[in-house]
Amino acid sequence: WCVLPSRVLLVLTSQKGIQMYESDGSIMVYWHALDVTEHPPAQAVFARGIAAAGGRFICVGTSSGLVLVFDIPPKGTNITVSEVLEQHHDAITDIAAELGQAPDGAGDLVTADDAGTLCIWSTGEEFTLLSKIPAFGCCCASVKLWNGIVAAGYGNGQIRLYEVATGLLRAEVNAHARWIYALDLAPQTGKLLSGAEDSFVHVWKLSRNPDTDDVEIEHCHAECVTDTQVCGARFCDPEGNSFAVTGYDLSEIYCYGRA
């Protein structure tokens, strides 16, 4: 669900295209077909990575590395592609908008791709690329943005924290033994949730040192979902007091809360 000030839309992506529905799923208000002719014959075609941004836009990534920016009216079906962002050369993996308060001049949207490249954008009538964090040989599968901090989860099990304003690496944690598939962030507390193929789910706490302004990360909790390659993990509340996880070949969602 993409929450904008004027409306909430349910956005779905697939190999065929992008579908947007009213929040209860009752009415499809927009359909965008993916252009198969843009891709080499052997390459899969899909859309992946969805985020509401800038008050009236929804951004969706594609397998060709393009990010489509849709302009969403307060009501009705007159949805248009207002811009196409072309900085990525590999398939988009995730897109995240600022969940907290962006510092002055800092970007409020981050996009990630299969190569591990991150792009930080300032949203508005025209989206502006502020910085590009180069890949280091590993896919970035999930990304979050909070109070000017980019949290990125990688295929080598690392979580990296970057400063939005400068693109500089501020912290690096060897969080998991295998591929990180899911990150989530609790906007009211700065708690970060990570889930990976190693069957572990971790809860972390992000903060800034008030004296030095350094970005800090603290480990709060670990949970093992036995014999499960975790592929989805989300907080269930804005404070991060409960979370839900699922894994490959699972028909269940496991929920955890503070006792």
Given for the second form:
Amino acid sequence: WCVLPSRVLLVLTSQKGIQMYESDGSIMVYWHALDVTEHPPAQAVFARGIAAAGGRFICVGTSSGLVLVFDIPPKGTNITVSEVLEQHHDAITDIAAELGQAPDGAGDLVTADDAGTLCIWSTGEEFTLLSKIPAFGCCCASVKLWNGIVAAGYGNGQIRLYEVATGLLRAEVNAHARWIYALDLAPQTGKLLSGAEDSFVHVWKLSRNPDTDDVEIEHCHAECVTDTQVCGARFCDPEGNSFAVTGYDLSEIYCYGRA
Amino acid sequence: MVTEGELPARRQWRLSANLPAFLLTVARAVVLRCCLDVILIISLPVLCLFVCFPRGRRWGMGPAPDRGLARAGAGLARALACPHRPRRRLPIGPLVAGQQRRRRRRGSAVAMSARTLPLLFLNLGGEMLYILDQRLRAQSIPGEKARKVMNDIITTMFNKKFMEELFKPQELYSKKALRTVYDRLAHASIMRLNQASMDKLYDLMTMAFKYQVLLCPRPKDILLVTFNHLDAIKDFIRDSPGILNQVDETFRQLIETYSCLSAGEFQLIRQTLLIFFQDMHIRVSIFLKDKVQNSNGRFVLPISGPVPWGTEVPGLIRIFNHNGDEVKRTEFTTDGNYVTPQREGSFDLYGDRVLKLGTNMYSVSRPVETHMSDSSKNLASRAKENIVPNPLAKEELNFLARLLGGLEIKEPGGSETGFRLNLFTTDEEEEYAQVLLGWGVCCSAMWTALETKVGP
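What would you give as the form predicted together with its partner chain, now that the form predicted on its own is on the page?
Below, the chain from earlier opens the complete complex, with every other chain and molecule after it.
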């Protein structure tokens, strides 16, 4: 779901293209077919990574590394591709927009790719690349942006926190023993949720030390979803008091709440 | 003046002159009416189908993928030089095909890698060979004859044209198409499997590989699993240099195709495989016994043991200041009990793979099957205590026993000597087989349905 100030759209990505529906799923307002000729023959073609940004844009990543920026009018189906961002060389894995308050001059959109490179952008009529965080040898599967902090989950089970303004690493957590599939952030409290293939779901608390301006992260809670590789995890409320979890081969959604 | 006598003659003349035309008109009307009736009878049901099952809108997607897959499957079957093409159920009418197309399209809405098929085929083929090898040894088939069966299947599997077709970037086949390929492969030797036996074999193969893919520590370790299978296949044919060469060639092609892929691309391959195996929860006796599968069919995911190569043991948090210096370290604990891995597996043509997934789990002889004919009484009583009888297994065995009853023994001609494998020789053994939830029993029953005729 992409929540824009004027409307809510349901955006779906698939092997063939991108579909956008009205919030009740009744009408398809836009269909964008992916250009197969852009890709080498053996490479998979797909779209992955969706975020609403800048109040009127929806950004969607593709397997070629391009990020498509769609300009969404308040009403109607006159959606156009306003820009194509070409900084990544590997398939896009995730895109995140600022969920809290970005510091002045800091970017409000982050894109991640298969190689582990992160790009920080400032949104607007024209999107500007502010900084590029180089990869360290591992795929970045999931990314979130909050109050000028990028939280990135990697294929080797690490969560890393970067400062948006400088692009520097501020925290490194050996969080999981397997590939991190899902990250979610509760914007009102700064709680971070991580779910991985090792069957664990962890809840963390992000904060900033007002004196040193250091980014801090502490572990709040661990939950083991027995015999399940967690594929999706989301907070159910903006404070982060409850969350839902899905897994491979699982036909149920498990909901956890604070006692 | 017209007399009464004259009128009838004129009337008669008029009637007789018009009769042929009249009959012709009537005949034409009857034929026309019949044709209309026939057309109505045929078109009404078709019209009804159109009304009741309208074709769905297509959102600008390309041709239905399953047609391409059926073509690919047929292409592979041709490369295998099989006498029969994969049987396809032809649609009854355009609407039924449209319905089927819609059903099959449901599974392909997520990103799929185009490089998955070789890994799927080679690993499933490897599992099939493990099972066949174990059954040949368990039934004490003479070494030379057993080797011939294995050699024939491996030769067909690694056929050059077949491998070329396999390594082309393409989507995965449908489950039916892949099953047909293994059907043909299993019949590449002199061995014959009936439908029920082939079903059992395929279930075992797929669940074993699903387990291996699920438990792979890193996405790249799928390649190590494949290498484990190929190492074992090379061991089966170590005395046949010609076939060994073919296998080595495939090995090199695997290294060339997959060594340069990134972790993200391997994860996509792994996800494609997991989607293929999704919702398959067939219970396998050997997994249930080893406690790697639960009674609901889901695999046990361990939360202890070595972490994947390149991953740190969870628990450490490090904080850095704006200069990049580490300023704080904290730790957290979880229920998991992980340790650092010893070393990385080798991705070369030869080497220690380290990972045990993909090795032959049937090579350890099971007391259940090897001692069945000698001490079946003792084992039967012990089995009754330890193992909960599975009504499903009992039904399977009953079905197989009925199949056995209907089998004919073909007498070999000339100088060939054939033999028949028979499981249920005594009442005691039959009772034991019905009580025991044993993979070995299921497979032995499967093998008694085989007709293995081997030459001298």
